[in-house]
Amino acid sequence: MTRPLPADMLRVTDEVAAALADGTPVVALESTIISHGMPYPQNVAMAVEVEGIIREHGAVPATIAVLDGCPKIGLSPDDLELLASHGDVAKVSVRDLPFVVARGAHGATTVAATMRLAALAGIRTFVTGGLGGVHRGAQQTFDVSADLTELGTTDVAVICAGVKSILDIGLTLETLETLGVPVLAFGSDEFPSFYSRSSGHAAPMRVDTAAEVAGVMRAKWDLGIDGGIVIANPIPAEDEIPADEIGVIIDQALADMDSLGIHGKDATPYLLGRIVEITGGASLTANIALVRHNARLGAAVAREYAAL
C-alpha cells in the first residue's frame, strides 16, 4: 500500500523541485556507482561530468543518496565529494534503506533503491551504467538483484548499457519477461552486454529514436500497467570491449571471487574492481564512456516523455 510520506522524509533541492514543479524534464542518477563502483577520484569526476552532460542536453539531474539519514533527491558538490571519498557509505537496496535512514548513516542507492526514491520523488527518467539481474550459478544460490523485482512494480524508465557481464544475461532477460517489464534495445537488434555491444542475446524489442521510448512510457502506464521499462543503450564502438576479450577476464574475476568466498551484495563491487585491475584500467575507461553515454540519451529521452 503507497501511503503519503512525511513533508521532511524526502529532501529534494530547491533545482530539482523547481524542475518537477515547472514540468522541466529530471534525471534521475544512483550514487552507487560513486561509493561502490569506481575508485576515487575518478568517481567524482565522472559524477560531475555527468550532470553536466544532463544540463548540457537540456535537463535537470537528479542525483540520489541518503546522507545523515535523509533520502536526498539532488546531491551538492560537497555532497558528491563525500559519496566518493567517504570510507563508511553503505551499500544500500531497497531492504536496507528503512536501516540506514533508521540510523542516520550515509547510503549509496542501488539501481532498486533509486528508482524507489526517484518514483516517490516523481522522476520517471533514470540513468545508470549497467544493471542488476541473475547472477552466475544463481539455480543454486538464489542469488537475483533486487533491481529486477523493483522493476517489476516501479513506474521509472531505466537507461543503461544492459545487464553488467558478470551476470547471467540470459536467465535475467527470461526474469524481466515474467516480471512484465519491457525491455528496448537502443538502435540495435542484440541486446547489450555492458562492456560489450554483443551478448549473443537478440533484443526483446527495438526502437530507434528518444521519442519512441517515450512514447512506450506513456503507453505503458496509461494503460495502467504499473513497472519499469529497460532502454539498452549499447556503448559506443570505439569504447567497447569486445565479447570474447572480456569473457576471458570475467571468468578469471569470478573464479578469484569464489577463491575468496566473496558473494552476495559484495560481489558486484569485487568483480568490478577485480576487472579493472586485470584489464589495466580499460575497464574502467569503458565504464565511464558508456555512462556519458546513457546520460545523453537518458536525457534526450526525458525532454521528449516531458514534452508529452
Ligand code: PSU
Given for the second form:
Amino acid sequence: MTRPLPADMLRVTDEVAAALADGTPVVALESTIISHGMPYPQNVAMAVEVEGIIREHGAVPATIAVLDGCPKIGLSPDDLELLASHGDVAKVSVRDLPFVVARGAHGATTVAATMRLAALAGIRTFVTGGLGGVHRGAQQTFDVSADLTELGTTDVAVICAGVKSILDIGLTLETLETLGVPVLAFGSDEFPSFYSRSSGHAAPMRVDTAAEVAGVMRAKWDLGIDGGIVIANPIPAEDEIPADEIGVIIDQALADMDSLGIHGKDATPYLLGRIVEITGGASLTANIALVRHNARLGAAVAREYAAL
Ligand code: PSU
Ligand code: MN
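Could you drop in the structure for the form predicted together with pseudouridine-5'-monophosphate (PSU)? We only have the form predicted on its own so far.
Next comes the full complex, this chain leading.
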C-alpha cells in the first residue's frame, strides 16, 4: 500500500534536506508539546532553546507540524511562535493528519504523527518529553494513545522521560511489549515516570551509552523488525519531583478531569495544564528540564547512529 510521496506533500527546510542528503545527524521534535503541552510563552521559549541544544550537540533540529495544511519538517522562529500562541492549532495524531492537511489547517503533531512524518522524511531519531500510553481506566474507556500503535509500526527511536502516572504505566509497558517495541531505560534499572526517576516498574532493558542505543536501532531495523524504539531517559535528580509528591497531585488532576467530564484527546492537555496549576508552575519547570536533558541525549544518539 505504499505509493511514492507526491513531491509537494512534505515541506522540508533546505537545512534539514541538506543534512539528510549528506548524512549529518538530524533530530525530529514534536509540536503538540508546544501547542497543547505547555503554556505561552514558556512553550515557545522551550521550543527555541531545545533546537539550540540540539545544534550545540552536533545535530540539526527538525521540529515538525502541519501549517496551512502542509506537513513541515523544520520550522522557522515565526512558525514556532504561531504554534505556541495561535488560538486555532489542532492536536494532530495520525488519524487527524489527512483531515488537517485536506482542510489547509494548522496542526500540532503528537508523538504518533511526528513519528510518521519524520519517517517519511527519512529521520530516525526523535526527542520529546513524554509518550502517550494506556490511560488509567482504559479497561472501560478504551483510551490507548495512538503513540503506542505508531511505535509498533514506524521506524523511529523516541527519546523521552518515560510515561507519566496520569497513565497506567504497567499496562503501557505491557502494550509496548505486545507491539514488539524495545523499551530501553538510559542509565537506570527502573523505568522512569516523567517527573520522577522512579515508577515502581523495572526497566525492560537498560543501556548506558548513546552508542548502545544506536546499536539497538541498527540491529532492530537490520533484522527487519519494523517499528520504533523507546529510550526512557530519567529526569536529572536535581529536577525531579518525587513520585509520592506528584502522585497526590496527579490523582487530584484526574479527579478534576472526571468531574468536568473531559476525556479523549483533551485528556492529556487538560491534565498537563491542571498539574501546572496545582504545582504552581513546578511541574512546568521539571517538564522543561527533562526536555533539555532529552535533547542532549537525542543529539548524541543521532550522531552515533549516523556514524554507523
Ligand atoms: N505527555 C506529555 N506532554 C505532551 C504529551 C504527552 O508529557 O505534550 C502529548 C504528546 O504529543 C503525546 C500526546 O504524543 O500528548 C498523547 O496524546 P493522546 O494521549 O491523546 O494520544
Ligand atoms: Mn487518547
